[in-house]
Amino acid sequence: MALRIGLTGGIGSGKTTVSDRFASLGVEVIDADVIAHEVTRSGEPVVEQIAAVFGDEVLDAGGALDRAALRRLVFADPGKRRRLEAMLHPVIRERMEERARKARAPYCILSIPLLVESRNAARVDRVLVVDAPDAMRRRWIKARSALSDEEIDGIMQAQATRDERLEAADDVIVNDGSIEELHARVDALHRRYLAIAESNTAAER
């Protein structure tokens, strides 16, 4: 079985840039956000369950989940957010598990934004946290989205704190410089993970 690396970090920390770099090195990346989009398409069973609880206003014209509308609804109410997560997370988790079991490379990346919050660290062999200063994170979020300061605050407050993420980490990539520096840090970890995977395989023989 492939070594499983759980990639996580707060919103705007650079997780996507890091996972894209791993993918460019030939690593299989299993992304919870990508799978979340898959399971919230029109016709998926969990979409009907969510609409039954939160109302048809969380659906778009095509019957898929309107993620922006749902985000506005649940991030203002912790109880609703937990109820949504209880429906979505098991479905996403099972699809990620299925793909991880099929991975044939020495190691794979499971990109899970809420890895720490959902207490799923036990599902992976190592936890990799992408860490970036809050001011930089806010700047990057605003550059790529139309989220207001209030919405950004709500998302950050709903996520684990920086200290909680770092405490859960086996490895940390600090994203506070150039893209070239970030890529170099990923490349170094890639070599390390290959060595760990090889060592594990040898121990199993």
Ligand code: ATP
Given for the second form:
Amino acid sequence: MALRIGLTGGIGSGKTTVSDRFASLGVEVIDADVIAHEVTRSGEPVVEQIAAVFGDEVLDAGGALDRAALRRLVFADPGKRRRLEAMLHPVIRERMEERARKARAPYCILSIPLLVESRNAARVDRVLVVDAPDAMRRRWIKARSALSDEEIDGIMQAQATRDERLEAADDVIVNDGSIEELHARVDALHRRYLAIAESNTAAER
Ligand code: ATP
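Write the structure block of the form predicted in complex with ligand ATP for the protein whose form predicted alone appears above.
Below is the entire complex, every chain and molecule, led by the chain shown above.
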């Protein structure tokens, strides 16, 4: 079975850059955001369940979940948000689990932005945290989106703190230099994960 690495980090920390690099090294990446999109497509059973509870206005013209409409609906209503998450999260978790079970050895990456906030989001063997200085995250986020400082603050405050993330981490990848440096750090971790997977396999034999 493939060793499972849970990849996480705060908004704009460099998770996607890191997981893309792992993918370019041939590592299978199972991305919670991608899976969340998959399970909300038209025809998926959970879409029907959610529409039965929240009404057809949460569907788009093609019968898929309208994620923006749903976000608006649960935005100021924690009860509705919990109901929605109680339907959606187990389906996402199960789909990720299925992919991880099928993943080719020696190891796979499960990219889960809120892994530290919801530790039961997936079963992983190690937690890898991407850690970037707040000022850099802010600069990168602003360079690629129209979010204001206040909006960025709001998102950062709703997420785990840096200390909480580091506490949960088995491995930390520091993103405080160039993209090339970040890639080199991923490459070093890749060698380490291959070695860990190899020694686990040897122990099982
Ligand atoms: P989000 O949480 O918003 O999905 P993320 O954690 O996946 O973000 P990325 O998308 O990898 O982060 O990075 C955010 C932005 O910052 C991207 O535009 C990326 O190219 C840029 N970036 C990340 N790391 C660096 C770096 N070391 N130097 C310059 N730009 C960087």
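The term rigid core refers to the maximal set of C-alpha atoms that superpose within 1.5 Å between the two forms. Quick caveat, the model's predicted, so the values are computed rather than measured. Positions refer to the first chain, counted from 1.
Visitor: Select the option from D33, E48, A132, A76 that falls at the hinge between the two rigid parts moving between the two forms.
Guide: That leaves D33 as the hinge residue.
Visitor: Rounded to the nearest whole degree, what rotation separates the positions of the smaller rigid part between the two forms?
Guide: Comparing the two forms, the minor rigid body swings through 15 degrees.
Visitor: Keeping the rigid core fixed, work out how far the Cα of D56 travels between the two forms, to one decimal in Å.
Guide: Between its two positions, the C-alpha of D56 lies 6.2 Å apart after core fitting.
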